[in-house]
Ligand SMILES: Cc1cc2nc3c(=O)[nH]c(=O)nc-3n(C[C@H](O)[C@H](O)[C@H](O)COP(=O)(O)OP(=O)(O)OC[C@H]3O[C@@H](n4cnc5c(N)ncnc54)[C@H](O)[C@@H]3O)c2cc1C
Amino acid sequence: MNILSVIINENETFNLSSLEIFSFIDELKCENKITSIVFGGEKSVIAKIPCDEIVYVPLNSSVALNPNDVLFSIDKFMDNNLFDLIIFQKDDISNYVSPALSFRKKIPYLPDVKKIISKDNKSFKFVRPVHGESAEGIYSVDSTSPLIIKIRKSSFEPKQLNENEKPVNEIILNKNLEKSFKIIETKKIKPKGIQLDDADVVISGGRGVGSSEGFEKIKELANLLNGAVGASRAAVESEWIETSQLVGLTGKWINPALYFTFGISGASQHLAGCINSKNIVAVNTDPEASIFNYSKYGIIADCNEFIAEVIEEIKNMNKRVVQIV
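Will you show this chain by itself, using the form predicted in complex with this ligand?
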């Protein structure tokens, strides 16, 4: 099977979670030739990607990446190279590029694949969530004609990089010159503090927090615990916190060691993004809140009062440690 893996590094560093694609490929258990097309990232890491051929597209790190340029680059690359399976991993650019590529190339597309059930000479059976995460669907797809899939983050173990470097072919980013639409401005936002994707601790707030002032406490606790700030859609829509911090179906998919939620009900779309957390701790006034069904510890309390107490306790603990030292 000729496989193309698409890896997009929007920031300067190589996104190690993209190595999940290669465990997914191993699980397919078939004879493969794997080509990786990699946008951005450090070339020394890219040269160790566990695949047969590596094509590198350098990016200008000071300019926001235009998803259409990625789309056109892959499209052109595929004009000269035939693939049976094209694999993306869920990220903001891939979410845009993968269905658009499917449309341009007239290749069927299956997003959010989280498990492989079986493979025979004619078909694959994949599992993906349906009905806003409330159920799982089993999809049987023809494996004898090309297919584009996007795998769900954190569903497969990232494969190790090779010890040795391989030759890397470089191609340039194909600028989108089509005139049917025009991007007027793109802004590159420099990520501040610990990022949701990398954090071991995430402190998340929802509608129950009640205000942007309430979110200052969420940020303070995240800071004290060396964690990142997350939010539900209700909090983002209330403009208490930036959209980039949204956790869930339409936001980030995270798997921290501790996911600490304040005033979040636990709607299925929110849980989609945090269910892989090792430990969920929830604070909610409603003992029937669905989040408690998924929490290791549940606290029935006003989240603003409780967070103030936790912050004070941690500060006192830190003071005691300083005094002992």
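Target state, the form predicted on its own; input state, the form predicted in complex with this ligand:
Next comes a single chain, given without company.
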């Protein structure tokens, strides 16, 4: 099987979560030839991608990347190369490019695949969430015809990079002169502290936090636990926290070891982004809140009072440790 993995690095550094693609391929358990087309990122890291052939498209970091150019480049590359399976990771540009490529090439498209059930000589069976993560659908797909897949972020463990570098074939970005839109300006927020994608511990607040001042306690607890700060849609829309901290269907998809929620009811859109967390601890005043159905530990309490107690207890524990030492 000839497989094309598409990796898009917008921030000049290699997107390590894209390595989930190769764990997904391993789970197919069939003989594969894997080609990776990589847009941007560090060339020295890209040379260690665990695949058979690497094609690198350098990007100009001072110019906003237009998704149409990415689409056009992949389209032209596929004109000269035949693939049975084309795989994208979930990111902003791939969300645009993958269905558009499906339309151009007349190849079936299946987004947000989170699990492989089986494969035989005629078909694959994949699982993807439906109805905002409230249910799962099983899709049987013809394995003898080309297919485009976008995998659901945080559903597979990222595969390790190779220790040794491989040759990298470099091609230029094909500019689409008939653009349907033009990007005038891109404002990039410089990441501060531990990022949601990388954190083992995430502390999130929702409507129940009540104010931007309440999020100062969320940030303080995250700092004490060496974690990242998250938020629900209600908190973001209330402008208590930056949009970049949104966890959910239209925000970040995370899988920390510990996910601590304060004042989040557990709407399906939010659960879509955090359901892969290893342990969920929920604090809410409503005993009927749906978040309790998915949490390992649930606390019925005022979230602002409870977080203040947690912060105080952690500080006291740290003092005792210092005294013993």
